[in-house]
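Take a look at this one chain, the form predicted on its own, written out in structure tokens.
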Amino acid sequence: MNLERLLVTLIFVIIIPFLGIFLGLLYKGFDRKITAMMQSRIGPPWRQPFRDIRKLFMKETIIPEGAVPWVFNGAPLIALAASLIALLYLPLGPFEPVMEGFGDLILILYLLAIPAVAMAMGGLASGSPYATVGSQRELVLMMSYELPLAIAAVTIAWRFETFSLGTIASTPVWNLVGPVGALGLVFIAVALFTVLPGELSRVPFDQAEAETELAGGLFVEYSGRNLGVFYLAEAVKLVVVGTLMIALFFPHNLSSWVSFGGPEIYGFVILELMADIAFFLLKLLVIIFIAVSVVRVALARFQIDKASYFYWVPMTLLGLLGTVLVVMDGAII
């Protein structure tokens, strides 16, 4: 039995990175298409990100003369590796985290910070003044949105009395609180929703790239394979942050509401498994639509000081207010 479990784990470890890359590119395509439709444009086809990646990997990779080559070339790989590893610690639909028991929510927060640090390192190592400014903005933004993200994670972990994401995702947190705590969770969820575009460096929090100001910012000197790897890292991170949001607030499976019958495989009813996977993908699409596409269409790019203030003050206070309500609800219960 242990050998069979080990074999299944190894298969998932191999499959999940490819699945994360595929889903990330697919959802990037949906995001671009949906955004274009909201702006009354035709937009690119949903498969455009796959074409972009193929084209980038076919192009020449140029290293600037003033760059630090090993940092410049290593940063994209670090960003992609951290994003892919984070996926192994997240529950994907009806499946438990592959690395459950070997890391918890704190580790995931660290893994989410690594791509931003890697991008900043790569920009600084390029030797470009535009990339240097972009890297500084990326680090400022990262230090800003990490606070409300940490508040949300710690509050939910406190309510569950554990940082194990597998345990947190197995029971919807809404079932553990009363009306006061539910209101607090709504505040925390709103704060966490605003963190998503910041984590993904999307409008209005794309100050680090800002093509009209910095000509691409920290990516200005990147090309070819290196730029393609960064592109993949961003795509995978899109899946990671969306899945984290689902695991913390919306872990419900369709099979918990609707009963299915039929043959089983490895303890899963096949129809239930397919329904739960489809439901997970739908939830992920909805979260990306609300937190990324709608926000990108509705708002223009913030100035970096206003973006930092937005996370440090309003969203941090909103998260703390939610924490207080959850704690009060725990005392009442």
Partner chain sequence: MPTSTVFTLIKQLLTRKATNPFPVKYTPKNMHAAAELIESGKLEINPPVEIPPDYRGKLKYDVDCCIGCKLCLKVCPSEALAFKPEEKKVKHYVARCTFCGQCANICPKSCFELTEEFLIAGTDKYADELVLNP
The other form holds:
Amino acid sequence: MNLERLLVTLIFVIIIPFLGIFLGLLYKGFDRKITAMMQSRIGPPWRQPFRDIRKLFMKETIIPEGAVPWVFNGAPLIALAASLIALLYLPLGPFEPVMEGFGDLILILYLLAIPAVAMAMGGLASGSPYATVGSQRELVLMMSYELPLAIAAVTIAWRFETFSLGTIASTPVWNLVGPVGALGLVFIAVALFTVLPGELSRVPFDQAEAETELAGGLFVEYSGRNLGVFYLAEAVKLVVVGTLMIALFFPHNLSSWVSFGGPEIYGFVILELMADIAFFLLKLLVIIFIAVSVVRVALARFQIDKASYFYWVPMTLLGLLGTVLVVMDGAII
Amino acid sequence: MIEMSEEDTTYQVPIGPIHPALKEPFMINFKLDGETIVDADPHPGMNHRGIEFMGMHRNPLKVIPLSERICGICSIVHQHMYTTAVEHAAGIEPTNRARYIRTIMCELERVHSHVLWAGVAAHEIGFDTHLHFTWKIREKVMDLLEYISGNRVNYSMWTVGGVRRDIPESMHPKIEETLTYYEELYQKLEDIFLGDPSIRLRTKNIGILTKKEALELCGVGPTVRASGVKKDVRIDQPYAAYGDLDLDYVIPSRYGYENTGDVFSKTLVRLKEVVQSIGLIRQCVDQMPDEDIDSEPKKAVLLNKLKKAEGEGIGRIEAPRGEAIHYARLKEGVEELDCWKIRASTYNNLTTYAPMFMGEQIADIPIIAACIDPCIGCMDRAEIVDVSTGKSKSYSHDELHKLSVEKTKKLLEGSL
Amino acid sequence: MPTSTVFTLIKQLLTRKATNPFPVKYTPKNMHAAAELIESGKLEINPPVEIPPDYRGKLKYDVDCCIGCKLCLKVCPSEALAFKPEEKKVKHYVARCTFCGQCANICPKSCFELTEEFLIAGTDKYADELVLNP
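Compare with the form predicted on its own: the form predicted in complex with its partner chain:
Every component of the complex follows; first up is the chain already shown.
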């Protein structure tokens, strides 16, 4: 690796976390605004999450008596760090993953699991019965949605014969399969779309927080800075899962269809780059709108056993069916 | 707070006194085995405000605005019961027009209360969209109540011997407009609460109260009507203008459903009662007699009459949540109320919690807690506090029985 | 997923919202400056919600017609009325009033009247505009 590459990587490693947090909070704000508008409310302004964060960081951080302080304080940091690291391994729009070559899809799957485990750890360490129940639910839910998620990831990787996200994102997977495989991919995409609200703990899969049942569940004892960090982790996770979805299924770039021309810097055409970034942000917004906002307002919270059943039986079967179709398609070709 | 014993795997989780599942201070101690409830122990007494005591230091007219502040949602109910009890005690009869106006207001409040409950129920199962939807359409009946009475929540419409505001012919179009609005929207409400698959998933076969348990535990209102118990004060012992109106018990089997007594049938009963109320208001508007609205317009004379009156009276009503009772006693020469006792419907329905919670999951706690439409503000009337130690205690069934027997003995001997 | 619900939701996304808007969109940094802007007509505010015909607002008390019979004191549930023996008139604390209007009903001379005024919030409950006939 030459020095220039190292320098660029370092700069990106510093910039991307801030960008991730900013985008996450921005999309969280849009999600809240759109949700409110769909419920015929005016809703908070889109910059409300930024204000929330500012306020949370100003507030006192209380550590309950029954808590294990180092786990209780460490859990939010682990959750945030894991989500931010995951962002480094994901292709953001027209850019290759910053850490391309150091990790792949499997690593992403593990990094996605860490925030959930950290939240459960923090909940268990806070010593409140509500948080304990919430943590148990979070773990059960995590075990449930991992199955369809893993199936989707493995199928895509099998088609590309690599786990490298850079390679996967360079060509839309739809171009590699025939009509039967495309149908299979639709099934897998649907299964993965249902994983998104579970991954982000939003209704109908917000059993771990379940405001009316557990009064905030695993976050019940968290306050001030710790809660703020969890809030940031959730916001970043929103971008991470959205980007993963884009990388696996919709890595299309505007520049591959339309040519803009114009000046170039480091081999990037400026206009095309800007168009691609805008297109990426739009794709992210659409995915969040469909998988988070609409689902969140159109469904009631499931009981935990029914949520598990939903992932383990219908969604896993759907994913497996998709896999079989994709494999069949490969055999035909 | 977790109490783990060695031989079993159950642990206790207190829900309340302040908890998002409950809209008012109230506490239920749950014994859980994993996610399953094995025992539920309700502890009321967190919201005691001493309203009866305040009422007993005021004259009967001052208590009317106080009585409606017992509860924010059934303010008409308490006003009605209180005034009926005082009228009964003093031997004053309300005019016939007043009876009809009272009935219209009571039914409007039933519409308002049931629509509100539907929204709360949706919120409890995590379906905030329908909370916002139902509360949006509730505004229409709130506007009508404000249009008729001048107030949005505490209406101050009642007085001893009649009502204070008339519903003249000029108000009828607006009433008709509101009723049509609800009739048109009703199908949508039913589609949401009876048809939506994710709501059905959360309400069907959850919190079952069998007919036998409902009868044994003396539940009231929609809570037991959903189990098929035919119990409705409006029909059993008509008050106000209900005697002249055409109405029937709302039980699920009338509409082709089973009387299962789960949350789903409770929702069904409440929604069907909205339709019934619309019909009743129409009947009232059509049949309203032309008369004065108040049998004693001169309030100073009325005050005097009440001061001279001696006796005791009962006001009994089918509130949106079920049967509720006010008892009032007047003593000759004393301006203040001699005694005032309130028994709201939630008090009876609390006992039905035990069989409903048993064997359900934590996730079902909020919706089951909400399905009796609890109104703790109405219900919390007494707490026994030992003044010397400052500790509160609760009496067991045997102790209470012993105390009651002693009091009856004293009453018979005439020493009380 | 229930399709009719989603359809309604998308429709609501595009139609007018049910929430009543605040007078101004966000709380102004400086209330007095904002009030001046409104008075000079530079700042448009959302009008308050319409009130019904027989609204129960702040009481109007006609001091001259009062005969000091003290009947209103007997029916005031919140004891918002106080008698001034030297004047033989009453004093009304708006901050305590529950707007039931029983005083207006019982007054033999009809000195009380419920007006349509409802913007009566204040920081001092003994301010001049919150005590009638101080």
